[in-house]
Amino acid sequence: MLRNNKADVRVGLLGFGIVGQGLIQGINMQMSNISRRLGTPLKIQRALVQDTNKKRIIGAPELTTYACDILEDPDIDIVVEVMGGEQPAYGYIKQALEQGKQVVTANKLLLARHGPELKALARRNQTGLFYEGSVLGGIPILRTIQRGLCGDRVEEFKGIFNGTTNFILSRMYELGEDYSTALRLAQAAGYAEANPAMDVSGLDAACKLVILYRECFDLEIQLQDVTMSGIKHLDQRQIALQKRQGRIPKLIACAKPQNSEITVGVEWLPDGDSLSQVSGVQNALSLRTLLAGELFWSGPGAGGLATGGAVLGDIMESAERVLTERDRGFLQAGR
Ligand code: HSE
């Protein structure tokens, strides 16, 4: 393919949190490899954060405290945000897919709650809305549905989307530790949400169980339609109690639309099954297909590099496409 390798990629980042940073490291530790693959350079043009003053990673990209500084600059072919959050991350993502930027994102609130409605105007404006950096962390499964499962039906899925929970309960569970020592470490470690509240009540599994919905079975649900609880009611007397039964405690998430069960909520599992075997932060899915049958992934499923890593998978993907329109452009300019 002809492919005008002078220009390189402009991205842009709305937030600069832990997945953006992680996300960072993750490019400064292949450069080279990513301008082979794309066949012309990446550069993070500039950053979006609340506090230009605050210690950064080396490698930083220029900081601004103004969104119109990514959102307005022609030069940046694909904002990415990492800021989380529904407000103002949804008026953002919005702005820029309307002036035909390619948009990628790990925000999982603003994907349950206006996912359908931010792939159509992607659809409108010609462009792409990226999300793989939203589920399961580093296990690439959207990608893995929506191109390796393409000639097969998913029946149903069930699987360990929050690694602050799983993370705390099995610390209750393998070291008897309080919950609340779990939960801090969780968060020492960059696992829990700004607000922790987000991953203990369910809500955040409800997210991504949500956006995995969508894309398993094509049909259309909403948040209010997961019946949702958390961790938070667990105690050391209750996990010690099923412990001497060999009962290990996951929050899993489960659907089966053929009876429209749809739930996150602690499941008490035997030892053999494979989803009590998911430690730490590990995420898990286990995925029934109408023709391969079982399928069982896990790997991380929060933390800056695996987060950064999946959000890179989409910025790659979303390079190309832009990298392709160039090229197309070029074509047709030389004609
Ligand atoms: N807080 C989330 C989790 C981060 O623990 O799974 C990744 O989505």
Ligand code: HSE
Given for the second form:
Amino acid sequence: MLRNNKADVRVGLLGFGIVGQGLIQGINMQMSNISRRLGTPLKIQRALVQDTNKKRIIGAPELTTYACDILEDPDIDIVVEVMGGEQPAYGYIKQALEQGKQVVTANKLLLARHGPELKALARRNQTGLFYEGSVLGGIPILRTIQRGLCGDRVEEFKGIFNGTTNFILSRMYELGEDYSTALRLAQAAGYAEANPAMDVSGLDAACKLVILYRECFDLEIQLQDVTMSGIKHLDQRQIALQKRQGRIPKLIACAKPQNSEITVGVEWLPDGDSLSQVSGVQNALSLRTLLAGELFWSGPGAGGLATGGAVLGDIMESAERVLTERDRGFLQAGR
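Could you present the same protein in the form predicted on its own, rather than the form predicted in complex with this ligand shown above?
No partner chains or extra molecules come along with it, only the chain itself.
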């Protein structure tokens, strides 16, 4: 394929927190492989932050406090949203898609609430919306479902979709720590936000369930269709009682369309269950299909590097689309 190698692929970051810094770290570790695969450099042009003077662990690209410096920059090919939250991320992504930019996001709340609308907007503007990092951290499950299982039919799934709560429950069960202690350790390790409400309430897992449900079953559901509960109600008395009976607490997301079961909540699993053995910040998915039968994945579900790696995979795919479009324009110009 003839490729225009005179221009690199330029990326603008909306947000530069744990995931954004994990992404930069991943790019630095993989720079030579990225350039070799794309045939041209990948450059982080600019990152949107709230405070340009804040000290950061990893070296930052050029920083700005103005979203327009990214969204209105014609040299930026790909907009990567890793700021989280519904607003202003929703408006920024819409603007980027309307301008025909490729968009990558790991924002599960935004996609759970607006995913179908944003996907339709991307189609109308003949651009891409990529969101592998929004579900199950470092496990590339969306690509597997969209491509690897496109000839099969998913019938049901259940899994551990939140690494933060799995870390907390593992500490409480295995080490006898109370909820508050385990939560503080999760925050200190960067697995939990300063405000952990979205994780511990079950909302984070519910958002991922909604996204995965749409991909697996091609059916539309909303967050309010999920029966949801979290982990804050658990104490050591309950855990000790269940532990004596050989049962392990896990926050489980479950979808069975045939009986309309769409739930997120604590389940007490026997120690022989595959999901019961998933410890720490690991995520896992048990999925049953018509042809392949039972399938199982596990991998890191929290932390900047794991999610940053999933985002980088989406950036690579969107960069290849950018370069294909350049090739097409280059060839047409040469006729």
